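Just one chain follows, in the form predicted on its own, and it is written as structure tokens.
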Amino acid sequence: MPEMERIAVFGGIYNNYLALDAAIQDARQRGVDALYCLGDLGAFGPHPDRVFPLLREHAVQCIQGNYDISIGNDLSDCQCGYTDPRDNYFARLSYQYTYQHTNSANRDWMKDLPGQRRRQLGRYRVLMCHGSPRRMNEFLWESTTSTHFLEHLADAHQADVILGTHTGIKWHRQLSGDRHFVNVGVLGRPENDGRTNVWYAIVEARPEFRVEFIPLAYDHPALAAEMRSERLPDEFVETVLTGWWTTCLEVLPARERRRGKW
């Protein structure tokens, strides 16, 4: 593989293939050397089955978040790590929509991904997870995850750059050592800020470490339009044309939660 200096990184796409492509054209213009998803290709949006053939046409590399590794293996939920009722209430209706709806071959196709990828960035040692290193649906939330235990992963696991996703709230510690953590945040819906724009991480060793959330505008009124002629729940909806999140809120820790709307 050529040496690389400049990657673009995904979080989940949750089903917005609208934002996807969007992101894509954006990275290229932008001037990558590759393309990089770090998993949840479904949840949330409509239309599962339109993601892959973006992601095989522009040779996006991905990983295994949990609804891939659930769909693919037909499991009866999507590991998401939510513990209060309406989280998983909403989840459910998300993962039976997502499953129902994914064909068979892409179902195959996810349960082949690796749950990690190591690559050289310049001369730095990424290693791309999805939730955390050490548990795929660990949730590292910016104002409760300790720089200690950010360092102590990047030791047990020899990486000088960790990137995850699964939050859906993007952000960037420095680590001793010129080692960092990132949250790439998520293509698939805003991060709660009322804003209806989503976001994507360029990543860059050139030759210092570097990282940059791009916001990414894309056809949300369609994706949203999409969503209500499939039905999804009208809390879905909200979300895609306020920035605002209506679900999944009592994962949030306190901090994150009190930037939101609710």
Second form
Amino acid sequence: MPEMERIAVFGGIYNNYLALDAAIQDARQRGVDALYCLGDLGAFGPHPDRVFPLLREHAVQCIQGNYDISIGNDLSDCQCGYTDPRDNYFARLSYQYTYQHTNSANRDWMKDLPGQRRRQLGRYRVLMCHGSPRRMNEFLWESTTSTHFLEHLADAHQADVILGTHTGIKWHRQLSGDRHFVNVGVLGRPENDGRTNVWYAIVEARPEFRVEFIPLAYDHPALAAEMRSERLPDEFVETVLTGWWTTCLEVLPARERRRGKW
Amino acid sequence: MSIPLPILDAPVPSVSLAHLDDLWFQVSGTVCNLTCHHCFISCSPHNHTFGFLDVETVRRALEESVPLGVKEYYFTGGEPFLNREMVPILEWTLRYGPASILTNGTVFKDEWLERLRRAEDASLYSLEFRVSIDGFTAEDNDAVRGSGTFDRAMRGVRQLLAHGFLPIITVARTRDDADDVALVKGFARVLKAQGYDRPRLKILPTLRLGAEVDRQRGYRDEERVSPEMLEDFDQGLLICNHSRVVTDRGVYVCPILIEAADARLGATLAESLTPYPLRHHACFTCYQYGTICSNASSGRRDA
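To complete the pair, please output the form predicted in complex with its partner chain; the form predicted on its own was given just before.
Whole complex next, starting from this chain.
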């Protein structure tokens, strides 16, 4: 494998194949050596099976998220880790829809994805995971994760750069010894900031480490229309059209919750 | 002076500390301005079994926590805000990591909350307030927490909102017939009337220790954790798997068991990292409901 210096990393796709398509094109135009996705291919949006041809055609290298393990292994729920009854109600609707609309070949494909990937990016040892290196569905929020905890993860897992997603909100923290933790955000839904774009990250080592978060516009009215025709909850459609989360809010820590509308 | 908790005389499983994620501070000891009838460590204005932590003790523990990679810090009591150093303690903590404080919400001063607002704004981290209110009517709440405490806690909630905090209202399920859905709806209605339009709620079981033994009942003999029960069980749901608590009498395994002699694991954090055998009936509640001490809205932890 040739040495990589610049990669595009996508977080949860949540069935948003329109954003995935836009992100692949955007990343190609910006010039990257490879495309990665950190899992949670399904959830929330319409037509799960439309995601997989794009991933394969453009050689997007994926790892499993909690959703992919659940769908791939016919589990009864998404293992999202929500704790609130209302959040779990919507998580169940989303999971049932995605499960019923994912064909068996795609389920098998997800089942065989690795849980993590390690890559060399310039001089940096990169560890790609979904939630955290120690637990697939651990929520690492910017405001509730101490820097010395991240140092511990980097030490324990022998990584210079840890890339994750799962929470749905991007952030980056520099650690000692030019090490880094990056949550790359998600393509699946906007970031609870009142804007309709979604986010992904370009990570490079030329030779210095740099992360750029890319705001990505896509045809979100078309996604909303498809979600309505698939009879997905109005609350989900509202998030796509307004940029404010309406569900899955109770896992947010105070600081992240305050930034949102609900 | 309370009676030390009895130790079970039966084979019990031992739980290792996977990693010290959460460091607790028994910051006001067992001293509280209230005398709630369900308090599992019987806190009151006169219970000095455990005393206040000073800012220097907390700073030493924070420093010790850095190489251990602690993720979050929690403060409990008693009523933490009876500790006159509570505000500087939180200001210090927010330089190290996220802080959560468990309070009855009845003794806030606006100048404290102004300082804490500035401290959180200057920090990378969240400052979470968990306010205990045990019924969405004064009648239900005050029967457990004392006369007038509902109105005083609601005033505390308004003070927190005015300073830009979004408190997590922590509700103990004080009646066996309690209906969680009705509790959620009732609290949402009452809190919205206070101007809290997106109330955050956490519903907890009671622990059948301390004052709660007289209010309802103690644990039954069969309410215990056996070695078989931990087979194929996610030990991450048990607080002793990822937490310790600093008190003025040393480091204990968890905030629930500070009255158990065997729960004191050492004088320092380094000494407290040893496995802990689940020799107490209260461990059964943690087993049943998951990590009830975390900020998540139900017992289940984020896994």
